[in-house]
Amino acid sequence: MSSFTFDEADIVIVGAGLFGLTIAQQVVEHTFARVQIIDIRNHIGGNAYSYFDDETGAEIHKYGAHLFHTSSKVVWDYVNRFTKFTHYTHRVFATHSGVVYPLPINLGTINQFFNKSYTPEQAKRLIEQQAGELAGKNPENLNDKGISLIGRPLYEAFIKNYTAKQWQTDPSELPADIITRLPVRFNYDNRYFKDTWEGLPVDGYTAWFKRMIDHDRIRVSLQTDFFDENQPFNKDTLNSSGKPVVYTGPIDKYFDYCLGQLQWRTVDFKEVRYDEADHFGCPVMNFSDADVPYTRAIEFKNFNPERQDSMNPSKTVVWQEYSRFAEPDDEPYYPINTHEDKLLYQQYMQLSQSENNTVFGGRLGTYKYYDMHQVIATALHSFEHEVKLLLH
Ligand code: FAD
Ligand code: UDP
């Protein structure tokens, strides 16, 4: 990794996550500009970064499990230019009261839970009856939405406690759309995602990201903080030079929190190693009950069964996820998006519009809960409609 001099760089990208990498790739493909990327971390890839674990051979997703999925042909064709994808199909299981069930809630979950053999129609009628308490009401919060989708018994078993662990906020104060991400199916389809394409990069995430920026007009400086005045590509110097900047760090931090702080959730990971080939028999096990303090456990080896030959047959590594409110020094992961947060973000967004040479993007720069494919789509759009215009 190396650096242009300040004068050589035509544009500076703050953040080597998928938004910044996509912009960099588009700039060199469509213009003659030289791109300097800086990132405060010691690796590229942002939150989608992964590394290989020496002991087990597993690919560990350092900031939590990342599964690629999209229904956008444009995005799918774009990512396939840099990596092939495995045939991995994401499936999740949940442990409730000592019994393992398939997720998302489907006919298999319903029949196992009620110990019945309902047909799809019978199951729909049962859930309608059980959701009857909310008849005529437009569910506006997660609690009501959850009950209206699956009825109270299934909601209390699989959603209520998990959501309390994940958000530490009363579900009746959480927005309904959090739960709408999860499908409910009256057949035995237990694919977690509804998208047309999904898979994992065959040589891992980092190999994919390196290929995106493998170009002599792109340079990357790691461990370089945009707000550190001792490094050349810092905020003040860039602002006074008028050089184009793409900023993918937290928007409130850019403005020194002058209007207050946007709220985020973070996740702590606890690593557990087992002297076993396979501990759960699946990559993700959710824990639905309150007595298990973590939300889910990730067994990384199981994301890549096709790599069996390079895995240790007698060891496995599991990460348990503990979710909590982010303090100022924590990694911001999930925007909480309360009503106050949304108002505050609008105010920061208005401030950002007067920063003429800076484009704000990505999860942190726009305070949005984006998946990878959405970040790539917004970056392709931002290049075309914002960044390109700054380079002429
Ligand atoms: P980031 O990846 O956050 O990159 C921003 C970069 O900016 C970081 O590298 C950061 O170090 C850098 N930066 C910040 N401040 C500064 C500064 N002051 N100076 C220099 N650099 C700075 N998406 C999926 O599609 N599937 C999944 O299964 C999935 N699972 C997820 C699980 C978790 C726990 C989380 C948190 C996210 C998940 N995502 C998933 C979402 C995915 O991580 C994001 O969509 C994507 O990584 C966002 O890319 P980005 O470039 O916007 O932001
Ligand atoms: N959820 C739940 N039980 C589960 C899985 C998910 O209650 O076993 C709820 C929870 O509120 C969570 C939301 O559904 O925040 C979205 O789940 P998803 O798996 O998409 O969350 P993510 O992977 O983004 O953490």
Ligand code: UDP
Second form
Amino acid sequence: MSSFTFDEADIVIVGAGLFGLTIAQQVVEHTFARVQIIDIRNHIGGNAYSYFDDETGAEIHKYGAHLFHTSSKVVWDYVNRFTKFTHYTHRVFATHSGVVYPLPINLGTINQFFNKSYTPEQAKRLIEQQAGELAGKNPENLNDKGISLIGRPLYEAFIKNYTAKQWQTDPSELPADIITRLPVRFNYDNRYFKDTWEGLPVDGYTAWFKRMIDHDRIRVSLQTDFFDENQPFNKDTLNSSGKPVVYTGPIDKYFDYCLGQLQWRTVDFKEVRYDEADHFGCPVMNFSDADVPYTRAIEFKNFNPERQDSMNPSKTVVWQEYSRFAEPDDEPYYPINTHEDKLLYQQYMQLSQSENNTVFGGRLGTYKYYDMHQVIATALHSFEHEVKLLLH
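With the form predicted in complex with uridine-5'-diphosphate in hand, show me what the form predicted on its own looks like.
Coming up is the bare chain, nothing alongside it.
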């Protein structure tokens, strides 16, 4: 990776995640500008970065499972310019009381759980009856809301303890508005996503991202901190110069937390290796019970069965996933989005509007959880309606 001099760069993008990469690609495609990307990490791709494990041959998603899916033809056509996709269809399973069930909750889950052979209509009536336990009452917490949506038996089996582990809080102490719906399918469709297109990049995420910025007017400097005054593309120097900046880091950090810190959840991973070809038989296994301390386990080999010939037939690697509230030095994953957080973000957003030459984007820059296709869609829109205007 190399760098332009400060004077050579026409625009600086802070962050080499999907938002920043998409902006960079659009800039060189539609203008004559030279783009300098900087990122504090030692790789491009943000949280979608992946690498190949030497022992197993599996593609490891360093920051947790990333699965591409979209119903936007614009986004699908765009990403297919840089990678082909496999025919992978995401399906999730959950272990509860020593039994494995398909998720999301569907007719197969219901019939297996109740040891019945309900028709779709019979299953609907059952769930309506069980969900009616709290009829006429306004749910006061997440626990009540979950029961009112799908009934106590299914909620307590598959949602309650999983949610408690996610939030490190008993659901009876969480606000009801954290969930608006819990999907139940009254057929045997156990596809996790319902989007039109779905798949994984044939030769991996990092190969895809490298192609996006394979251009002589894009340069990347890694392990470069935007807030480090000892490197040329730092915040103060850029602000003084008036050079256009696309900032994809935490919006509260940009303003030195002057109004307070936004809250996030983070994820810890514990790696376990097995001397066997396949441990779970699926890519993702949820653990719904309280006596298992992690929320789910990811077996990376199973995302890419088409690569069997290049993977070790006697070794597999699994990552157990633990969710908790993020401390200041942790990697932020999911915005907590309490009422107070939302108000605080609105205040930071108002401050950002006075930064005339800076565009804020991405998950961290807008305090929003995005799937990959949403990041790309927002980046394409931002280039057209914000970034391009700074370059003319």
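Numbering follows the first chain given and starts at 1. Every value quoted in this text rests on a predicted model; they were computed, and no experiment measured them. Superpose the two forms; the largest set of C-alphas matching within 1.5 Å is the rigid core.
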My question is whether residue 180 is one of the residues whose C-alpha shifts by 2 Å or more between the two forms, given a fit on the rigid core. yes
Once the core is aligned, please say if the CA of residue 239 is shifted by at least 2 angstroms between the two forms. no
Core-aligned, does residue 199 move its Cα 2 Å or more between the two forms? no
By how many angstrom is the CA atom of residue 142 displaced between the two forms after fitting on the core? 4.0
